[in-house]
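What follows is one chain in structure tokens, specifically the form predicted alone.
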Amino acid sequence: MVTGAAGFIGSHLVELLLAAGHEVVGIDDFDPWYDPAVKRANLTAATANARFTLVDGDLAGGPDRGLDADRLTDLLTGADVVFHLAGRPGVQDSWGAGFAEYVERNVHVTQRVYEAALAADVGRVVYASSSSVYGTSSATGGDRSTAPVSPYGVSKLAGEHLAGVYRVRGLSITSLRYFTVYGPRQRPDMAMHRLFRATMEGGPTFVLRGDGRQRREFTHVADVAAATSAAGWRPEADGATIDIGGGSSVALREVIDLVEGIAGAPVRLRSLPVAAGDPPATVAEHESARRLLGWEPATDLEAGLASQWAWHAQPTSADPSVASGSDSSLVAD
């Protein structure tokens, strides 16, 4: 089972698993915060696999196509691992009125989830946390402990102790902490695919927040989708909390010149001030993901950045217009 199949981890990741063999139930409730015909074209190669099976409904159990909790078991009985990556996404929009949004699709859901796969007998939950519950302290010199600067961060921490009580109860549960995700498919709010469009003609203009020496670790989905796979089954990563990095942390103005080269036109910029929320430097613990799930990064940054600009480069990508936030987010995956 796949929670937000549709997304832009979640369609890789249920790829990977048909290729591997898997009977997959995918779930998703094709939330309109950004195009919803964008994430069914993401499941295009899953919805023609006879082992993909696609369940439109919301997780949150809502008036509209909810899913209410006698519902809910039943589709995850059965389930050998539940990938639980769907959720609110991005820093800015979660300030002011919007945290309640965030309280309802990454607290509400993943505990509705949780308790699901309790009452279901699931061999595992994965829980796609993310390097915002770092803030400041995954930066070098760091002591890495977990003290969110956004409500968005405060969100996915609240899914890891949550997870933590269910483990009581004697539900396997393993957390992934993403490091900034990037690639084909990536979401229309991000940075990347933000920097590839301001490139293109007729796109809009990269929003700089700051003065582009702010550092991320960034991951390219593939090597995501792998961890995320590996984390279901390796019995090592039981009751484990693992960051997902894609090996060194680059500033945002060193990806500038990278995308500048790799599309062969400069990138149209505006700058604002630093945005709230936005922390220097993210930076993965990289160990434990070798030791528990036997995986390490392997596409470095360029190559996985030409691979997302041919993505954006074919007439079939994604819509070009933006989710409802301001601004690229850097930090949220």
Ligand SMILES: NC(=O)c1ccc[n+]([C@@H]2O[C@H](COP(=O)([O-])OP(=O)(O)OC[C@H]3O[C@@H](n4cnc5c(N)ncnc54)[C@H](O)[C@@H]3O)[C@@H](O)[C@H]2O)c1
Second form
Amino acid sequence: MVTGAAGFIGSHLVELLLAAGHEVVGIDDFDPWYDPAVKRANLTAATANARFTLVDGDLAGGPDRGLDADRLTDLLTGADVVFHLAGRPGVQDSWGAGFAEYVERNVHVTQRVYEAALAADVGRVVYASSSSVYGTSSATGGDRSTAPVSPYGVSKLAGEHLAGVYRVRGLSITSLRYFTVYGPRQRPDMAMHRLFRATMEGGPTFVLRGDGRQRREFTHVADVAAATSAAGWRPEADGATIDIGGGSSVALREVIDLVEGIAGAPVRLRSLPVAAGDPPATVAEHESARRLLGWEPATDLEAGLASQWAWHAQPTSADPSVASGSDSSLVAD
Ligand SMILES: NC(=O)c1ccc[n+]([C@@H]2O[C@H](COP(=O)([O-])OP(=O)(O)OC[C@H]3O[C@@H](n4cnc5c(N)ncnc54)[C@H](O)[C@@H]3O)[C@@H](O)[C@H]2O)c1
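Swap state to the form predicted in complex with this ligand from the form predicted alone:
Time for the whole complex; same chain goes first.
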């Protein structure tokens, strides 16, 4: 079972699981935060596979395609693993009134999924957490305590705390803290997507927040899907919380240079002051993923960016719209 199956990361995970021979049920409510047509396109390969079933439903319940608790438990019954990726991502939209959606989609929905997984006696839940739970502390190397600096980070950390609560009830949950994910199908609010579009004829201008020296650990989506799949079954990963990082922390300026080289055109830039909630650097801890998942990242940044550029060049990736209007997002995850 993959929740958020039509999203950026979820759709890659579905394809990986299908390629490994699994039966996969995907749940997604096609949240219009960004164009649902893009999400439908993400599932093109999966829906052509007879071992894939799509449930178009809202994990929060509610009147519009809402999955009530019994239906959710029925859906989860028989699943070996629930990969819980559904949620509302993005840092900047979590400020102000936007936070209500983050509470609903990241906190309430996660509690409902754990509750149903417990009732359905699911073998393992893998929870998609985020480097945002660290705030500024992941950059220091030493402390690495959780101290989010955005409401989004708080909502993802709440999902980790709920995991702790349901572990006590006997549910096996593994939390993965993804560090800024990129690659084909990247969400339209994310930096690399915006950068590539800002090299294109008639594309929008990229809003650079700060001086471009902010560093992020960028992680290719194929590597993230592989780590997530491993977390579903590896006995060592039971109950663990693990950083999933691409291997090196790179300044946004360097990314801009790489994007310009790959696209063969300059990025149109507009500079604004740094945005609240964007930490100056994120750095993953790599040893736990190696030890507990037998995983390490395999895609270097330049090759990964080239794979994303190839996707942007396809007609199906053409949608530029960001329903949220969060054009100031720097490196949201
Ligand atoms: N992309 C990153 O860099 C990154 C980094 C850290 C953590 N994460 C986490 O990974 C997960 C996937 O992120 P993504 O980038 O693929 O985002 P995404 O928005 O592309 O995918 C999330 C999917 O969940 C679905 N969804 C949301 N609420 C739902 C609900 N109530 N019921 C059913 N479906 C629902 C959406 O329609 C969407 O298709 C999220 O939980 C996000 O917080 C992502």
